[in-house]
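Heads up, the chain below is alone and in the form predicted alone; it's given as structure tokens.
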Amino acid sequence: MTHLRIDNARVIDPANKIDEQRTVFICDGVFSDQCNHDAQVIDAEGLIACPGFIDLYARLREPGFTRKGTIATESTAALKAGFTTVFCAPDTNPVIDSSATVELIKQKAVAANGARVSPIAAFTTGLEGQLLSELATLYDAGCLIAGHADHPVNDTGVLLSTMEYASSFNIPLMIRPFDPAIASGGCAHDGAIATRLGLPGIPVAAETVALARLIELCSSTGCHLHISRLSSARSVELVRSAKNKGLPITADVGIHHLYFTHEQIQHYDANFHSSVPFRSTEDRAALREAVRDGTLDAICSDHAPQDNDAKLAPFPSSAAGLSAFDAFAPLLFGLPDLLDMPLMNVLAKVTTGPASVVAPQNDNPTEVQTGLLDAGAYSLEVGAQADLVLIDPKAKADLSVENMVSLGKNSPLVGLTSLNELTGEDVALNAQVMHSIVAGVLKG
């Protein structure tokens, strides 16, 4: 195994409240106290160590739709970002709900080297909200966590059923609310600015309406209910009034909705055409508060390559999603300025956050869970699994399309140094992933 010494950095470890400069020791895929004498040296002046990224939510593509992305390519992207875990969503074809897909997946991650890949167990078969899938084998599997990617459960019935079976298993469901008959074919927030432009709106109830009735479900069956990617006001209202009732409730945001609102599409850049729709001024100000007060457990990257050709028809016909990996780090490390709040605080939100959501539940979790998250790879403490990234605060971002590793180039951020001309916010786009090590091993 790689022996590490790491010198000069500025280390800074969320789950043990540590900001100082420090060496940091890997051997034999775990944080140490020493090492050997014919240790790998990195010098990191200037350089943040911490913990690596978990990324609650992004789409590999692979298997199925690999003209927009592959797990090779979006894994070793992920790695770019500060991700050394990525959950991949299960909309993938086939849908991610056999024990087959998931080895199948996992051997092509092993292959990528990249960033450690899970699969989110599809909840339904096919996600087609009719029959449940089998969450415990899958589960067994290596699936730490279940959803339904941007499907939409339309039968409460099966919906019980599935928290049902969730909660007697203690495995985590993480739903995106969302109410297909209230949203009704919409492609942005239904604000004035979707009118002016004649575009079909998603009213903020088609998030509400759903979320309400999770909660409940939630309420009844006490089982732990992620809720993914919110984008609004009221379903912050919503889930800080359910946590403060001791519901097993946890939240996270997309890193582009604390950044961008509907007033984005007004030129009909497609880039901003999101499956999750950017909303107003109001609502991004109260996920950013969200962020700040612990409501919103996490940030996610929400990472949805698409190929070129899909962004090329009108804004309500092209292909939703915005590729985030490759301009990640940049945003991430705009936050604390952007929201008066301390770095270590921010990164818990990729760190501690998101491991608090997936760490196995079990009693006797199988060597394939204990080999993800209940290692400690959220920390750097003496024992941990060595998950870290070095990253250089300072560095201008290069977000031109040659330098993307990510398969998909659909971003409205390809070319800027700065959020200024987008959003108005003076944010300048700094900050490059130098080195990622997963369980140890040196990556780049």
Contents of the next structure:
Amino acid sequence: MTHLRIDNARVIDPANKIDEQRTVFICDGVFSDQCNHDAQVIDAEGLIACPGFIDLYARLREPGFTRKGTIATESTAALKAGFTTVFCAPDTNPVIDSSATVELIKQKAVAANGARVSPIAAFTTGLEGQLLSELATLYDAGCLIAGHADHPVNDTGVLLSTMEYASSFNIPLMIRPFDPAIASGGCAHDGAIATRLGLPGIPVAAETVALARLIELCSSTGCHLHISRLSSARSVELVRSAKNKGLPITADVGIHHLYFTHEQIQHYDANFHSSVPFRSTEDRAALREAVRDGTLDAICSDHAPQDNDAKLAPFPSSAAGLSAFDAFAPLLFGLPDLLDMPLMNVLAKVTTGPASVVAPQNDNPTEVQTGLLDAGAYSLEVGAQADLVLIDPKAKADLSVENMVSLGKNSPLVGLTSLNELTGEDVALNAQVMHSIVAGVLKG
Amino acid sequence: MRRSDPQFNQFNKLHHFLSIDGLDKATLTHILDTAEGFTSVNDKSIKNVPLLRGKTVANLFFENSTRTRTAFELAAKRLSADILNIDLVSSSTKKGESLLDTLRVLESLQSDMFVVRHSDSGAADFIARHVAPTINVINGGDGQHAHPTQAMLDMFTIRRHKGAFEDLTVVIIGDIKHSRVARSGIAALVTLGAKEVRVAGPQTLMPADVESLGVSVYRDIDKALIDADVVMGLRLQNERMTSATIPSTGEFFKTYGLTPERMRLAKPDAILMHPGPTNRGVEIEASVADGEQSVILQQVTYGIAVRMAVMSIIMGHGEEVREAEMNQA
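For comparison with the form predicted alone, please write out the form predicted together with the partner chain.
Full assembly next; the chain just shown is listed first.
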């Protein structure tokens, strides 16, 4: 195994509340307090060293949709975002509902040599919302969490038994609250802008009604529930109150939702067509406050690469989703100023925050397997698995199409150096990931 | 990049006619004044003017239409243009060809102007952004978004019968939520400075934050009609009955139907408009549709002059672009 010595970095370790200038040693895949003298040395002057980011929700599109993205392209693009671990959405073809598919993805990921790919198991077969997947088998195969992508579970009975079953094995469930009957084919936030543009709206109630149902089921089953990709102020309130009651609930938000609102769709820009709609300025303000106060534990990419043709259609017929990896790091580093939060607390939302979501809930510490995320001890402590990124926070991000690593060029940030032009908020797009280390191995 | 309004060309002139939104009062008034000049053409025995001679206008209708398509066809003919009617409802789009591919093929037919109708909101905007810069696009109705020539012919009708907009109370009744006619009509009335625009209908037929369009909302049609100068009915689409938005046509007529009794709540000289086709006994009683206050048929007639005005104005602006391209080449 390689030995690495990283000199002169500003080391930020949210788990231990450390922010200091020091040397980082990595030996045999784990952090160490020394190294042998033939270690590879990285001079990290001016760089920030922190635990590698964990993305709780990204679509890698393989197997099944390799026109939009492959495990190779997207896990490499993930490194550029600062992610060393990416939880990939189960809405592939075939769906991630069998250990064979999990194995396929893991093999492709190892060959790709990018970020660690951790598949999210589909908790019903084929994401059809009817029959339970083999959750315990999928967990053993390496799925630390089970979810349902953007597919609804219409049958509340199925949802109840899924939560009962998952809680029997301490498997957390990740669910995006969404009631398709209320959304009724909508494609934008149901508000003044959609009304003016004649776009079918997605009412806030499509999220809150589904969320209230999930919270009640969580309360009756005790299942660890992770609420994925919230969009509205009212949902934030529901999660806050559920957490205050002590329910085992965590939640996240996609990074774009901390920046954009429905104002951005004014001229039918299909790059802002997102399955989780951009809502009002008040909703965005509530999401930001929830990141600050801890109601939201994590920030995910909600990465959705699309091929060009999929976006070349009138807004309602265009494919939903934003390609997020290439602009993720600059957006993340824009948050401390925007939210008036210390950088360490922002970094916690992509490190310890998501780690706590997937960390084993039982008392038996799982054996650290190389290749699996060691979510239970996610820090720079000596002995912890060495997932690390080195970031230059001042380097200007190059968001030209030619420089994009993701196969999906569908980012509204392409060509920008500041968000001012889009949102009127003066956020410069700076930060570049210089090195990524996954389980002690230097990538790229 | 922040997107701008695609309706204007590099000389900041109206190059496409996609939506009333984004147009100022002067532009709308200019269209109405130009249309006024064309009404006399339509009254003559030889009804053609040579303004668009040698130009080709293509009607691209991705959605069924008889009335609007015919009106555009007649307007183009009276301007001496060649007209292509392309029925896209039953054509290549059904075979899986993308909208963009279809556009490229139609561009190669060397048309100067596209009149488009499509079931997606924003389709006209999309087409305008992707056609060759020398082509002018007119929105003949896109999804639930806009039907700007209908709005302009409605404004023309109102101005002819009522004069200035400033003192007018206009009531729009029925399915506002799904109506592009209502959206464009409201935008035009607000821009032209109507005193009050009221909308009346059940909440299931109102879009979210409808007040943000600049209207006052009435649940009670009888209150909405009091002292109205202009009453606009809207077509209630049959598919609304299957989607739990209203229980039955009978109940809709009972609660929001335009009856002679209700019309008496409006000012005695109020006019009654409807974009057609009317559902008699659903949103309007036959005696009202055919009554003295009805200007429904005049609306259709004025539609020709208004569309001639829009076509000639933007084709003129298109000429500037075409000349600029020629000079560059």
